[in-house]
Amino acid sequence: MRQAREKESRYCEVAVIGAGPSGCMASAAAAENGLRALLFDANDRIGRKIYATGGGRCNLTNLRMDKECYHTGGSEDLSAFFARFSVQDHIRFWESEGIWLHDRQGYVYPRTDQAATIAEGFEKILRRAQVEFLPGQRVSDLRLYSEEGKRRFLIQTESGGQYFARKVILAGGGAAGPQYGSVGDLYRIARALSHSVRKPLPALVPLLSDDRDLKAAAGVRCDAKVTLLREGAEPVSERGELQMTDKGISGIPVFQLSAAAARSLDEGKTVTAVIDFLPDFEEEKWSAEIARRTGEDKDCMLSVFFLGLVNRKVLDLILRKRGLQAEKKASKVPVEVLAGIMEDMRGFKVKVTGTGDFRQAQVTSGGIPLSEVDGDLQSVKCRGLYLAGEILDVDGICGGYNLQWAMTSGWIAGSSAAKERSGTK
């Protein structure tokens, strides 16, 4: 990829704004078309968030695809954008550049398990492409110009570098992962193109609590289901490994719940996660292991009375609650208790304060809603503006969804930029 100088006033026939997944595959889209395009980052590298990618593993995409996959602030149905390129067109994309990938129970990954692979794989692509990359120019200033009947898109950078464009493609993503660039700096822009842009939260992030004693199982990681309690709403839940931390509670489970626990707290809503540690248990066998144990021999601590069942942490926790200790004779401790410990074991309470900020999130939840771009994901408001990837009111689950829809959404509003040749209206 040629890089160009700053300073400097040019025209092109389309600007994208971001490099990263969406917008290298838009570029990449809009090449593959015939559309050259300028291609704006304020790193100093395309896909820098890639590298950060599925623990660095870089996780695509996933061979199941499900609606419940994927949340917006609407009823809008997204098989529509992902039947124009689907999860086999992915595969299909990269293997075709000889970027094999596999699959573990239906999440893929780069064969290299490393997402290097795919930003260098972007960085191969768009240098054949022809893709003409600009390093450290962060887009500070995007309106409508006209000069002899001729409608144009002015782009200006922080750095003073202004160009022209027939079309743009905002794809510089959300508000998540500050620290690899993204800063939600693109939704100002959006607003002065009269879109709307519904309030940006973290998503798959921990979820926080006040409760001082969660610091008694901090470190535990274990199968559980996790349930969450909203006022006004449905329970909602999810299973997976649960980490416990000292000020709340995290892993897959607990990110799959955290945008919608974000937005009721946003809403000033009481948010309560119920953990279950024995998710395996049907009724009928827990019903029994309950009447087992506590018709027991009881001369012994109630570490030992509830031996195997949760982990010593995760027991301390729960005693903790009810004002004991492990130690204590469980002959000392009502019948009715000792049941009371173990449903404990099945539903334990723990209020949500809070969420991990946009630093920790993987995604944001909110944006742009996908009822101001149309089928080309070419906005209904601005005409000859594109938009693809995190901007656009669009969240999936952990397991490649967010970067299957980035990839989607980019080669959309890519190859339906440059099949659009008759420029602006």
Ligand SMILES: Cc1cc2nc3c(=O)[nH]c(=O)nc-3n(C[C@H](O)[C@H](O)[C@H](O)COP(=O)(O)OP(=O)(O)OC[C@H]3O[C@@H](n4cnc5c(N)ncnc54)[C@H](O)[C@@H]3O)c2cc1C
Second form
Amino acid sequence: MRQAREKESRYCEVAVIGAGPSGCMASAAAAENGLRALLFDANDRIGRKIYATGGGRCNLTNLRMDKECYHTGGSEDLSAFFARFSVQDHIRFWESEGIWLHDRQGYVYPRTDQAATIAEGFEKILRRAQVEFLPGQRVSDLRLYSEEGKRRFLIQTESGGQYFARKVILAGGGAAGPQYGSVGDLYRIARALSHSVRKPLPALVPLLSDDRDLKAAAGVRCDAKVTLLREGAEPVSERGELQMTDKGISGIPVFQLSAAAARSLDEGKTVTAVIDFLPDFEEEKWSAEIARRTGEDKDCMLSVFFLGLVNRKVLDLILRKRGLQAEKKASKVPVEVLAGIMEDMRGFKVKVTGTGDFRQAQVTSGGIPLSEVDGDLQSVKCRGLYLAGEILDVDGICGGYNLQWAMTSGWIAGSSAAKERSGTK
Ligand SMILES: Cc1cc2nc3c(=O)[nH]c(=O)nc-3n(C[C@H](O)[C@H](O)[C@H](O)COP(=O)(O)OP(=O)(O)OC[C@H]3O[C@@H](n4cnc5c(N)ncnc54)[C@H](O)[C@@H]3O)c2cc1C
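Now that you have shown the form predicted alone, what about the form predicted in complex with this ligand?
Below: every chain and molecule of the assembly, starting with the one above.
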């Protein structure tokens, strides 16, 4: 009898594994549609990663939405998902709770500019919806069993707990940011339930190079256009604030290109980043600038000759590549070389030899293919199982797109699970 009662308390209609944004949204949607939800997380509090987002300010979503903002393993169109829970639905969701948002050039943040507002907002919503949160419970196994002819899930935690559920929503994130709890362990669980996993790779991450000369420019931050050249693929470019590091390049334009770079590197292909340190100059203006400089008095050091074009450390780096020093007299350098140095400022090549690791990555490229879920995000391999968030093979560019995907997919998974109250057959 005691055992039966215990089992009852450990029984739920839907178990949500992972209390990140996708799991919180899924739990809220399921509970508000009347399902008793149990929410598991390896961390002691919900939304651990949310606190770290947007540099502590949480870039929740973005008013500019188009298909170029997301990558998937196939050519899947995400618009049907965003039609069910759009950016505007997301904004309404928070504002109807009195959590006001604001945008800076389309990038949407909580009005408080504090990521904690969103994590605490979820705590409040989940408490009201009577979602039962199980802190510090890492799920280690998930199995199907049969009860009175109906398929049910048995959930086991690392600490030895056993729970029973009619439906399960896997929302444990990918492999990025393991310091926040998402260590990629749910891929194994998904595989055991017949899913495949496209190789997870770090994305929104710095690019590394074995070029030791880059140290000369470490610490520089500047506006630049970065073009990624990958063997067998079209070049892709991004412009924004570039950061030079002693190990490679970083900053928003690099982050935006990092998923593509990671995939090509993983396939053994050559990857080069070409940096334009003067992206504002149109061709005509630039040719005139070269002609003017090379026609000028050269009785000065190279640092003076090239003054006003690029950061001094960048100039040092470019000169170093040509075996020159900034103190050398410009008159001692052939005019073609002076012009060549100026060309290097528009097309400085960095050989990309790797990416930062998952601890440095903001998101995972790869995961469970969208072809293995239906429009409700229910698994086509294992009915009653739903998937939401970063565990799926969807990664967005920087700018609030990953949280929007987490919220959209969480809402769809949670409300869809609630649609079929009768449970899995
Ligand atoms: C530093 C940083 C900054 C970011 N900034 C932004 C931003 O400003 N805007 C934006 O859109 N995106 C941002 N992202 C990305 C965004 O945070 C993620 O894409 C998003 O949180 C994914 O949500 P999720 O719910 O799928 O997974 P997660 O947020 O990773 O949550 C998964 C949860 O599941 C738990 N879990 C995992 N495995 C288990 C298990 N076996 N048992 C129990 N619990 C488990 C984890 O502890 C974790 O709490 C940032 C990411 C990082 C790392």
